[in-house]
There are 2 protein chains.
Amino acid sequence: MAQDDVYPVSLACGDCPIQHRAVCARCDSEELVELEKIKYYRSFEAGQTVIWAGDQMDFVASVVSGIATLTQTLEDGRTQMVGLLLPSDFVGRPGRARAAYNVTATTDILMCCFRKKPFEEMMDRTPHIAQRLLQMTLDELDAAREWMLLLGRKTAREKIASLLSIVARRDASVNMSTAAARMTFDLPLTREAMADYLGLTLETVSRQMSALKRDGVIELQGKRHVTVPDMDRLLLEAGDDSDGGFLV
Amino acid sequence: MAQDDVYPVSLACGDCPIQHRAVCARCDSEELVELEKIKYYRSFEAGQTVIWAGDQMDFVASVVSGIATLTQTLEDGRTQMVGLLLPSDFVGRPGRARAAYNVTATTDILMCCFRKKPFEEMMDRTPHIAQRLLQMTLDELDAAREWMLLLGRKTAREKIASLLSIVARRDASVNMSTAAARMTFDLPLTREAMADYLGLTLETVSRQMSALKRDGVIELQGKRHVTVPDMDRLLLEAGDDSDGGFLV
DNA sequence: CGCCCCATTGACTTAAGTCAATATGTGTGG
DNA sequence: CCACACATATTGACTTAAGTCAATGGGGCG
């Protein structure tokens, strides 16, 4: 496993930048004394491999800054990238000893990490922490289903436009921007991985992309940095049902 | 919605094939009485439609006997099946008003149907039905992200290969025969159902079916009834980790 | 400056899709 | 009981989207 670096990270659940949204957002004051008692920190640089599909895994923990992904690979190498965490996502499943899934810090990330004995523990006598934790599953299965639907019965250029939009929605989200025609955003993912993502190849990737910026749907600006002058031209390359009605 | 056979079904939870593995295996006897108050039985005849994606959803469901399936479909008609429902799966989300999924019967199936209202009510109080809930959500993960792989990366003789391994599997637990190396077995779907499951046309599945076939891989009884002479090398062709260790 | 990583582009191959004809099988009514 | 119709499945011929292999380009950092 990935060295890691473990100076003393401290944060009170107070000032988390997640709690609202993460596994512990509704515990009261006295279940996030609890917490703390059972929580640590640890900080990932980009590249780094948190762990390892298969691995003894002794904590659950949530993502309080950076990305993250989840691969799976058959044995020849191919792979399949299975959940991209964002800050607030749980990463372990209780209850389970092993890793399922290579997980992976796309950029610099944060952890704020549960030993595992005692959050099961804990788990068990607060409804609070079930019920979130269900919640955020079900999320995370939906989200599962979507991406099932991209990958089996999308075209390469609607995987990617599918892609685009899925980033350029939560970029909206965590800037609290509202999602207008005109959107500009980071991609936090190398071509491979955005392949990784799509169960395409990184040059079909490369492709595309050159080929939605010649059509106009996107610009962009050095390789990361990608300007979208109409969502809804973009939406529609996606493919999607049009009315992009949530479900609640 | 399908015109559904209303005919009164009634079965004690004491009676019922699927009490230890469903939402409500946790539940103690006194938890039983109360589902039993908003429970109710609801059967569908193979093809007919449970419900819409989008239609409004006034109970969950337990699956109790047969298969059904969620599909979720782009505006010009291709379609993806999401998740495959057999005995004691959970239908419907709580907390959510619509159906987020087209939800069909395969065979003749009957459902195990709770009020949605007094279901969430008696989940917020009643810690058991949350916990085994999120266990299955947390299994249903899970599938998905092996679904995931296989519709990202695998070629179309292993697509087949790990659906005929996966309902091999299911089928002997059903049956609690051991995992044998010589295995005999209904396929409850037909092809086109097989290439919406997993990502194919309907045509390139009855090609790889003809080609494991004549490969020996499979033997085929009628068009449904399926022999595998070697499970171990039915194992292989789909691909998968060859240590087919299970996660805990 | 030059190296390394990441990305782009081109030429060619191939797996899977499309369109279409044919076969198999099942249930219904004459 | 047969014959017809309709469902489902198979197979063939051809097309195409995406993959593969390989060369080239470009940006950032030591």
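Residue numbers count along the first chain shown, from 1. Everything numeric in this text was worked out from a predicted model, so none of it was measured. First, how it differs from the form predicted on its own.
- Between the rigid parts that turn between the two forms, the hinge residue, out of R145, M123, D108, N102, is R145.
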Contents of the next structure:
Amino acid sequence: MAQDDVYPVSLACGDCPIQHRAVCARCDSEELVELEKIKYYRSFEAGQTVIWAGDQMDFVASVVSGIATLTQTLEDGRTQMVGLLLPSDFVGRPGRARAAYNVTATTDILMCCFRKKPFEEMMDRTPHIAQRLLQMTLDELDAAREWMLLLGRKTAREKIASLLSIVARRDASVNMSTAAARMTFDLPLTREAMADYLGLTLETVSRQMSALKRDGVIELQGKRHVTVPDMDRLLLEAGDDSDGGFLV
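Right, the form predicted together with another copy of the chain is done; let's see the coordinates for the form predicted on its own.
Only one chain is given; partner chains and other molecules are left out.
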């Protein structure tokens, strides 16, 4: 486990910005009090390794703010990014002793951690926590299948548009705002990280971002502040329809 900072301020569950999406979303007040007793916060700086693959996991956690990457490394040192952790995503697996992936903070992140054994015991007593975790796991599986299609079949322009639409919709969900025709958000990834995740070169990412801006699909302030004037158009550029499904 990488060295980290225990977050100095305890955030009450009722004030948590991700509580409506997190594993504890269906907990009542008594259950939230029980969770308060087994939780603590950890913060990590951008670029810091949160978890190494193979680490003994004595906690599970939800990402409260920021973004992290999931990577796997082959024996010869080659590394592949296999997923992103966005706010409200769950880290770790109950019943699994060791981490399967490296987790690295892409931005500064804050994690709400639960001591693993007490959390597993609470899952046994509280079926809807297990049900919520199952739902989140199935959503993660659906996202992984979508990403397989994206990496295997989509053009560079469609890949960029897809990533922008994913971040825009998650930003709206976490902030409990309704997805609108016009959306504004801060892109949490550098161009280099986007290239790594999408299997593109840095030059291709920069060229496609500029093309989307030139064509009026997005507006940019600096490299990170993105405005989407027409979300339906972005989804079409991504090869998706207005419901987020893929066009056939």
